[in-house]
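First comes one chain, alone, set out as structure tokens in the form predicted on its own.
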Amino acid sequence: MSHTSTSPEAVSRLRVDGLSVRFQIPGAVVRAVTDARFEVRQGECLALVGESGCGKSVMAHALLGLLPANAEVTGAVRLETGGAEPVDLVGAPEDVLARRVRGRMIGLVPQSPATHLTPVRTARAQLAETLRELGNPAGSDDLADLARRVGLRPADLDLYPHQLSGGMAQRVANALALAGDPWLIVADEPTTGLDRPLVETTMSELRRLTDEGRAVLLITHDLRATEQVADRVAVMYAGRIVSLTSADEFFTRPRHPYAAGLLDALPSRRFTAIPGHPPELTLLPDGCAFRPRCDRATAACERIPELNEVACHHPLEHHAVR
């Protein structure tokens, strides 16, 4: 459901503005995000749902510049902090991403974060590395005051990566992702391989920094896990974004029927699969993506919808989903 932030007026906000990927493979090309419009303000969570392939972990590396030589990015990403001088993170240099942006205005909890910790290495060497490369040098108080702030006793900085439960690792992820304290956290599936309590401290942890004033931009397939923290829900489909609303709107009234679709699948709901399977992104149909799958397809949907809350030539009005 949607939460209401106690922070003060945002003064900061990631805009994205007609973003999209493209990668060259031989002999095809993937068109992994297209179009993308957006924004995240101080204060709030926005979730970027949608089946696994659509293009969402590709968005998030392409805000950081984290993509591979042969992507293709096009559109305008701008960091706007307070009354600083906006930031283009779209063809922004590797200086200025390595030195501005990361881990000081973005921070990054990956996904499956066990795997990036160095395995020779204690969670308390990596973060107090992390500080230092940030420019922050800090003593063991600071330490101990970063690890209690997301869950963890100081004493668990002293255990290497092997030692540590999936939900200890996440905190640890958090931690090095606040090192900087950025006022934005991209959250990559950060829910995977966690059983259910985990993953409710997980998303806790997540609102609690919005309440605090940072924004949070969680990319998801865990609706459960979405309608536990976010502010607004963003739905992706073969690359595009198909619907934008808040996250009560999503909740209880879809009005796409890919984003209905979901919700039914859910086990807690009608359980219900949506018929088919998404497109190859080298293979995207004409029009809207979702037509072969969707029983309310006409001749309109041969053309590309706009996104206007909801990307649909005939959205849904009133679809029960409790």
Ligand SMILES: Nc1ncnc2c1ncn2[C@@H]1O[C@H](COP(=O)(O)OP(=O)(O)OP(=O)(O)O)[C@@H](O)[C@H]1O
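Numbering follows the first chain given and starts at 1. None of these values were measured; they are calculated from a predicted model. What changes on going to the form predicted together with the named molecule:
- In this comparison between these two forms, the chain bends at a hinge between two rigid parts; from R232, E39, L152, M105, that hinge is at M105.
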Contents of the next structure:
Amino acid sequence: MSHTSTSPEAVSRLRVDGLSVRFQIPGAVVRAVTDARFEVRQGECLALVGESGCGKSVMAHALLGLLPANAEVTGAVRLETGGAEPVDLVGAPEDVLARRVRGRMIGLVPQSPATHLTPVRTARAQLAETLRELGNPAGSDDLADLARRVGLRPADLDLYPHQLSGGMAQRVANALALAGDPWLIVADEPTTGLDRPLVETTMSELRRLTDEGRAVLLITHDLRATEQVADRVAVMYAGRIVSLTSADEFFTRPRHPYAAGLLDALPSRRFTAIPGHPPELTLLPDGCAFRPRCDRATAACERIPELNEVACHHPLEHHAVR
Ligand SMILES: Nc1ncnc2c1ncn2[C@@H]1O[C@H](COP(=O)(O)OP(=O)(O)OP(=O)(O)O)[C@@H](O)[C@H]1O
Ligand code: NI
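Could I have the structure of this protein in the form predicted together with the named molecule, to go alongside the form predicted on its own above?
Then the entire complex follows, led off by the chain already shown.
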């Protein structure tokens, strides 16, 4: 389902190469993201899934230079758009990120959006201001169009943040992320608080933007929504990407035991949770971090497996699903 109207050299993409994030906290180091390698290409939606606390939001913030001062980021993140000079996002000066990247090249839908809205201004005022700041003349048509695309009714726009339900605040955040017509949309749980029809609206909008030649990095717990829009799926466990395959392969022939476990936990499948819990990111074991929960673990798992689509010493051959 990829969009290939441009020549290969001009293909836009985000390339993440060996990205790691460490947080220094009193007496410990949180290894939130370790050695992430992936790309998101024009015309593609890549979903990033994994249990709570595995490092998904930290990864999203690292891409945009939005981590707090106790974070140490290493590795490379390059944004190549339309044959223009690539932008190196790790180590880019704050003014470059603020003026050129955030909102314009990369739009972020933050997790828990209600906390990011200005309490004293209506949704309409915040959208209009963002459109203006991002150099869009903000005709009322644009604003109305943006609202419609995310499933907001015109009357919703006159509400103040405290009057918005969680789902409405989510839609306002989705609209704010799209206001600058960014090339890449990083959407961190963009469907929180939305009912199924609105989840569908949001997913179709993300798919439409993707098919028009943009790119989407979708962070979500909603595997149903993932199945609907993702071209590829990256599975994260304890800060590492442990599986990076086509969505079709992830949903029908998962090879990493953790990926298979996530699918088995779905009510529509076996409805059987993976036993145990992920490790503390301050106390990661050597070797495969999933080993203590994995019924296929062997002595080989004391070494970190390479990510060759699947980071596992003993991937599943044919896992019966559906
Ligand atoms: N500023 C910080 N200082 C120390 N640790 C942090 C900081 N920010 C995040 N962390 C830790 O990094 C880890 C990854 O957090 P992150 O928010 O990325 O998880 P997540 O995969 O997005 O989870 P969820 O699905 O619940 O949103 C967590 O253990 C979290 O406590
Ligand atoms: Ni998160």
